[in-house]
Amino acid sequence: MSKTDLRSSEELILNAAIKVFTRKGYAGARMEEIAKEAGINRALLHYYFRDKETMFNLIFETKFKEFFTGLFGAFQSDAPFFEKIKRIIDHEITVLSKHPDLARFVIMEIAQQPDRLIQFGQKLGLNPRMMLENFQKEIQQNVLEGKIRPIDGRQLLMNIISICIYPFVAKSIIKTMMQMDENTFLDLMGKRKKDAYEFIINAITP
């Protein structure tokens, strides 16, 4: 088997595993179900991954890094405050449009084991507490300059994240209620970047 075939098979298995972990969580997922989702037998699955924990840790670390490294990068950039908000929104919606199950997957597992957020963050050299403190200081500076109204940085951060993530977490409900197919939904999410940014800016400017 060539290296290309190996990578393709491994990617197929990992994508199947994400779907199963998202539906069942780590505790409820079974190797047999992952093999079935991938369309392979269990022996081939074990050829690539010795056990469920090894597979899960690889997926979680990869997805965590993909999502949070870009998010932290947007927060820590030297861009002006409003541009920084725009970059955060763009990152959230772009990544989740490419990986619609990512939000539910990460949220579900962090909800089960909150320490994962700290553990993986430290492993990647990320410090959520310091990020929030710096964000709050930036908000205070912009308030002093009269650019935005007084607002708790925690509230603003939750507003930004919620307005970006919720449509993906509730995708099935939204698609059903609005009678949209997948392409229509993704097209709407692409347009949402501009709408979400304007909504947040209008909410915080005097």
Contents of the next structure:
Number of protein chains: 2
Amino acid sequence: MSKTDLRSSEELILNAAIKVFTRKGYAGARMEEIAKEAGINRALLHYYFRDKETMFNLIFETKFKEFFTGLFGAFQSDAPFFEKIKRIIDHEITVLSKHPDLARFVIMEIAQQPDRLIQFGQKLGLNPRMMLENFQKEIQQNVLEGKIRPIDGRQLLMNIISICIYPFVAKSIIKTMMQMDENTFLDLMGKRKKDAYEFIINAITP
Amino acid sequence: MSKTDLRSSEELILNAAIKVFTRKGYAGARMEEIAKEAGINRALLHYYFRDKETMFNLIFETKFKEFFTGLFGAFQSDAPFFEKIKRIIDHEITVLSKHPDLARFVIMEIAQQPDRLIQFGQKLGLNPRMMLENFQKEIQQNVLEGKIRPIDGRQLLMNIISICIYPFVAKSIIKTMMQMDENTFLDLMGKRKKDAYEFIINAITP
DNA sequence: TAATTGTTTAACAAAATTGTTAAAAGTGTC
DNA sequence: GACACTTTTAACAATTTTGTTAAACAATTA
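Having displayed the form predicted alone, please output the structure of the form predicted in complex with a further copy of the same chain.
Once more the chain from above appears, this time first in line as the rest of the complex follows.
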């Protein structure tokens, strides 16, 4: 393959590895399948990347960042409270619609090895604790000012996140049960940006 | 080991297999680890159960049933609408609090092989489609009667399920970020039965 | 053209994992 | 004690998966 090809082999391999790892997880992924998906042979995988674990860590770091960074950004924006909620919802649903296996992959691999959350969080300079504390303070503030009903900040936080992320994690179940194809599902998720926002706002306005 | 022991080896193996499979998934589970967890040797695994796949299918069927049957029951109870929602929430949070890996396991394995949902659903005589259709009709009815705000039944359904299940799927992330130990988490889930109910009711009452 | 880099092939080595077998010993039952 | 069933041991076979190597070829660059 010449250098004038649209994508270098390295890139082809990386994209293939992303597909296979995010679909199957570390334990279920096969180097052979990655090579096949990339349209090259197994030897070349090891020419560009040391081994399976190295490859996985590279991809996990990318996906970890993709999953958390934007979300943290939305949480930390200085928009008014309701607007901030809107941004969180829009951002999550937009990102997860584009990356079908992202949420499931990250959640599963952290469940397999919880210390990855600390490890990669530090590596990327994310501070989940401070972020959550600030958001909870903001909730408390709004409760005190009577702008929203009294509610445990942790529960509201979990509700917002759950409503955004769960449908993508359980996508195959939802699609089967509701008899939707991929496009119908994505369409429903598009509408969900508005629906979820209204649902949450109705739930918390006094 | 004598027959007077509290648990038979078969039972020990099964419980060990449940632990390992639900924690690691099919691909990540190791027969060796199951034997170790059961306190017996690998040969005995094959004495009682043909092979890994047979074992897995047995356990998956059990867990599939555990995950869906009670939930379907709650959906199909003939309680009034709000009471039904309350039962669904209570049931889900109670079951998932007792079986920490249940939701993640079932969701992940169905994501790996979506036809399992149809296959095991039929085997257990569950009819997800009819159940969902009935619940959505009930939502429509309540909307028409003005008892709840206008809402897409599919979205409300997803909201209820998401709020109940997601915290258990992402448990390790939530625990780390909110700096909770296991007991604190379970305590929060206990309170969540009431909190989630109020949140949802507030969201839908006009 | 020579040198460098990228790529394929094919064979193979090494490791991990699963599954099998036979022999012996333990257990309870008749 | 004879019998059937359970369990352990230990070795090993089979398979799958991962990783390595050397040789040849292709493409690019100096």
